[in-house]
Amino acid sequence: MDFNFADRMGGLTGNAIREIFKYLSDPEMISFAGGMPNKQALPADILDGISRELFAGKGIYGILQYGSTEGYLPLRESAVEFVKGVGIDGAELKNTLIISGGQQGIDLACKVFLNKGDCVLVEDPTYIAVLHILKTYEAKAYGVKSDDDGMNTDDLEEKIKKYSPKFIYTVPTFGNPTGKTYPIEKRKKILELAVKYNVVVLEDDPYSRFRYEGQALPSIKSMDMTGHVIYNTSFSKIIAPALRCGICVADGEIISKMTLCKQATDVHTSTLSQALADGFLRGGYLEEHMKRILPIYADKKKLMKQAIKKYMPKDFESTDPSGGLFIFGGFKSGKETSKYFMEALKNKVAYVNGSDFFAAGDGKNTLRLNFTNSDDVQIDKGIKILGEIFAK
């Protein structure tokens, strides 16, 4: 049958990482591809205890019913306290929305702000899913140059003036894919430019709790006195991805518009998931949970860096982030990583081509590696295999 699809479907391809997931059902596959928590870091016992308490309580029938689009009230209250951890002291219930994973926050912001052909500025490289989401809204992503410490603010200002973007998307703490973290001066400058040119900033922050060294930095939103910043975070990495539960904090008018769009999308985030997340926060489990998993992840990052130095070709250079889930690297010789991708899969190792993270498909000599999901033996073995393949 000749289906009459919407124009937006033309040229729309799947998220590269989600496509790779098709191969990950193979138990022998060593995956450096997805940003998945290690199974050691999934607090199954804690969530089991919380769920037993929920189902034994009289309030379970309310939890199993339809709920408010804005979110389960106890979690919204916990969320206001949770974001104080990144310096956001001004959050209130009226400017807090519970979302179905951090990715929905991006999607709702696009729904609220974007018309066909509108521009969004992103750091080059950036989170792969935001590029995919922008395509579904027929918007244009333009990459801003990236320095060793994140988005180049001179280039950002030039591109604000050139493209008049609807918003700026950024992951300023342990960014995906590079692991870079913006210093406080750069955060202030981005906010200053947003206010000067009246541009919204979508600050995506799923990784800031994964700090292995150094001092924590305040979010851009914590410095926002004018309502220009949407703060977006998720419990997917710190509790469990399957909860599909996160938080948006923004100006009340923006939250109101996002809530209207969420009503038409999924009515509300699963109340059961919200109750589990609230129980985790309210029960005081988060601090001990992070103390337990941070040393595990820090050791895995160290092991992967050692393996890269030992096995990868000498012209391969990579980041050494002080937190997050990813190492990003590239070949100075210009070697195109996509040409080796299928051979790596045949040898049971998966990674993500770096070009998928660039607005215009640049960075063909780069790749992203996740170090949290694999065990220590797999990290050493997988990097050794990649080193042999790339050395050909």
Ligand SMILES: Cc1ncc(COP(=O)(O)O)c(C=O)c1O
Contents of the next structure:
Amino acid sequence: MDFNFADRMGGLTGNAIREIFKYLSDPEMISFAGGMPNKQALPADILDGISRELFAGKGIYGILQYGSTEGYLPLRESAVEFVKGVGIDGAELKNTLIISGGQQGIDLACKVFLNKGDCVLVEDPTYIAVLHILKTYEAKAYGVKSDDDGMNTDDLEEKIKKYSPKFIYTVPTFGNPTGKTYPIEKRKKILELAVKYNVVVLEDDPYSRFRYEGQALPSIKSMDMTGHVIYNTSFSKIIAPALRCGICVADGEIISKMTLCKQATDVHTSTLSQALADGFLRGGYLEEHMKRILPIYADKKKLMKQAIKKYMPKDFESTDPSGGLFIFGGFKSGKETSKYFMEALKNKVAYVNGSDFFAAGDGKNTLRLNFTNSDDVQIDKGIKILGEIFAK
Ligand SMILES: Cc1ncc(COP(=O)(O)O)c(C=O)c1O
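Structure of the form predicted in complex with the named molecule, please, following the form predicted alone?
The next block holds the full complex; its first chain is the one shown before.
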């Protein structure tokens, strides 16, 4: 049948990471691809205890019923406290929306702000899914140069003037894919430019709790006095991706428009998931849980850096982030990582080609490695295999 699809489907291909997921069902595959938590970091026992209590209580019938689009009230209350805990003092119920994972916050922001052909500025490279989501809205992504410490604000200002973007998307703390963290001056400058040119900033922050060294930095939203910043965060990495649950805090007018769009998309986030997330926060499990998993992840990053030094070709340079889930690297010789990708998969190692994270497909010599998902033996073995493949 000759289907008459919408124009927006033209040129839309699957996000590379979702495509790689097809191969990951192979139990022998060592995956450095997706940003997946380690099995040890998924709090199955705690969630088991919370769910038993939920199902034994009278409230379970409300939880199994349809709920409000804004979110399950106990979680909304816990969410306000959670974001206040990261310095967002202005959070209140009326400007806080529970979302079905951080990804939905990005999607809803796009739905609220973007017309066909509109422009969005992203750091180059940026979170792969944003580029994919923007395509579904027939919007254009323009990459802003990235320095060692994040988005180059001179280039940002130039591109704001040139493209009049609807918003700036940024992951200022332990960014995906690079792991970079913007210093406070850069955060202030981005906010200053947002106010000066009246552009919204979508601050995506799924990783700031994954700090292995150094001091926490204030989010851009925590400094926002004018309502220009949408703050997006998620329980996927700190509790479990399967909850599909996150938080969005923004100006009340933006939140009410995002709520209208969410209603059309999925009515509300699964109340069962929300109740589990609420039980996790309210029960005070998060701090202990993070205390347990941070040293595990810090060791894995160290192990991967050591393996890179030992096995990867000498012209491979990589980041050494003080937090997050990823190491990003590239070959100074210009070696194109995509040419080695299928051979790596055949040898049961998965990574993501770096060019997939660039707005215009640059960075062909780069790749992203996740260090949290694999066990320690797999990290050494997988990087050794990659080293042999890339030496060819
Ligand atoms: C920067 C960034 N934003 C958002 C998300 C989406 O997370 P979620 O699983 O909560 O939808 C991810 C997931 O990897 C991410 O890296």
